[in-house]
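Presented below, as structure tokens, is a lone chain in the form predicted alone.
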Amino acid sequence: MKITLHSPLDMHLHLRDGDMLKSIARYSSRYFAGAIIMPNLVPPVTTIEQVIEYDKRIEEAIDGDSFERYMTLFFKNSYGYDFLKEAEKYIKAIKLYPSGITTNSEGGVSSFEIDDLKETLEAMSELGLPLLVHGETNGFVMDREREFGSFYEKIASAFPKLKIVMEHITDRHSIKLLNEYENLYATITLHHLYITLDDVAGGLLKPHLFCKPIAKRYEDREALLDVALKAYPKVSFGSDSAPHPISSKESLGCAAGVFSSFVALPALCELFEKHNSLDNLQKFISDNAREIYDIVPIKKEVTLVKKEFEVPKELNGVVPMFYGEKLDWSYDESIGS
């Protein structure tokens, strides 16, 4: 049994920088036609020059793979229309982080008053630049995404022409918002379709499954599965693959992030087949994103086969999701050769 995916896209990807970028970039570029690249480097990507230079470093790291980089800027509330008019030649979206809420998000937004964000959001709305949001408050960790919902409601109402993507949603309340506001969209990760908080901390702690937003309850996972498996048009796949060195994961102060890019497509095949929804995988992994972002990705076919695939315990010093486990699907042997 085989399935061929046409131009699979990852609409939320961390490629990091430096040695880590060089080590892990091809685990995305070999199997995806393109990805939205996150800007939370140190320092964050806030200028056109930084976008261009980061894109060049990614191009070098992927070593000739056919892979489109949809670059982003780290949100600042002082981006004016003229700056963004020039920047839109090089970026696909702007990513908003609440300050200090996740990896390398210091310098993010600390005030969520509309007047404080108005200059940038008005310019984005005029130019048609999507706003990508890491939607969490600083409240109790299990309630952070739900609490952030009021901000989504506020900006969706204040800027009805602004396309807002709720990134890596984990909570069933976020899905409710999708149905209530025409300009709200969402990405869903692989790991949040598979795990709950029990898988992370219900027995021995599993640091390589620790992420932000943290995995939630069973009913939240079921709500995510429902819209993903049906390929609901307002959701698309975004891995939020976020590699960290083993020393940063297996330590006090464990870093948040799941490295999933390498196993994403085989694991999604297994999940969608299990739920008799393989016919919807193409929409979830590519077609919906094309519509949401108004993009035409490069042509790239990735074939997977129903064949046992043992996931390596580490890849260049990074531990992938499902490490040491066996998946039912694997990449066609010719892929990446």
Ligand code: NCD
Contents of the next structure:
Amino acid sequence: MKITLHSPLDMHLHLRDGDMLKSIARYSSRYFAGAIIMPNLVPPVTTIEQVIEYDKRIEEAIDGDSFERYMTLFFKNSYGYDFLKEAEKYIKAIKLYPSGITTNSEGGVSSFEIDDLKETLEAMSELGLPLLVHGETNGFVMDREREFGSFYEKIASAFPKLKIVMEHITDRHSIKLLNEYENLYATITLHHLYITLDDVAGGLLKPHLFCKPIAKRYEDREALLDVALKAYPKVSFGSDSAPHPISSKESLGCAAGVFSSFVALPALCELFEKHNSLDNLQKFISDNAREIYDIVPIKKEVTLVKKEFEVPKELNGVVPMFYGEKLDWSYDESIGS
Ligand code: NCD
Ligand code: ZN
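Show the same protein again, this time as the form predicted together with the named molecule rather than the form predicted alone.
Next comes the full complex, this chain leading.
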């Protein structure tokens, strides 16, 4: 059995910088036609020059692969219309992080009052630039996304023309919001379709599955699976692949992030096939995103075959999701060399 995916897109990707960028970029660029590139570098990407320079470094790292970078800026309250009018030539969206909530988010937002955010949000709304949000409060870790719901409701109502993407949703209550607000959308990761908190901490602690937002309950995973498998049009795939060196994961104070880009397509084939939904994978992995973000991706066909794939224990110093396990699907041998 085979499946050919047309221009698969990853709408939430951390490519990092420096040596890490060089080591991991091609695990995305070989297999995807494009990706939303997250701006949480140190320092974060907040100027047009930084966007252009970062994009150049990515271009070098992907070594000629055809792979479109949908660049983003790190949200700041003070981006006015004129700045964003110029920036929109180089970026596809802006990513908002609550301050300190996840890796490299210290410069994020600490007030969620509309008055404090409106300078940037009004300009984004006028220019049609989507707002991508890491939606967690600093409450109890299992409740953070749910608690953030009232903020989503507040901005969705205050800026009805602004497209707001709830990034990497993990909680079934976020799905309800999707139905209630026309301008709310979401991305879903691979790992949140596969794991619950039990997989992270139910037995021996699994640092390579530790991420933000933390994986939740079985009923949350079921709700995410339901919308992903039927390729609900307001939802697209965003891996949130977030590599960290082994020394930062297997350490006192484990860094948050799952490195999943390399295994994402084979694992999604396996999951969608298991649930008799392979016909919907094209929509989840590309077509929905084209509509939501109004993009026409470059043409790239990626074929996967139903053939055992043993996931390496390590890839250039990073441990991938499913390390050492066997998946049922693999990349067609002619690609990715
Ligand atoms: C991400 C990272 O490492 O950059 N970590 C994570 O656990 N997902 C940041 C993020 O998206 O929260
Ligand atoms: Zn992320």
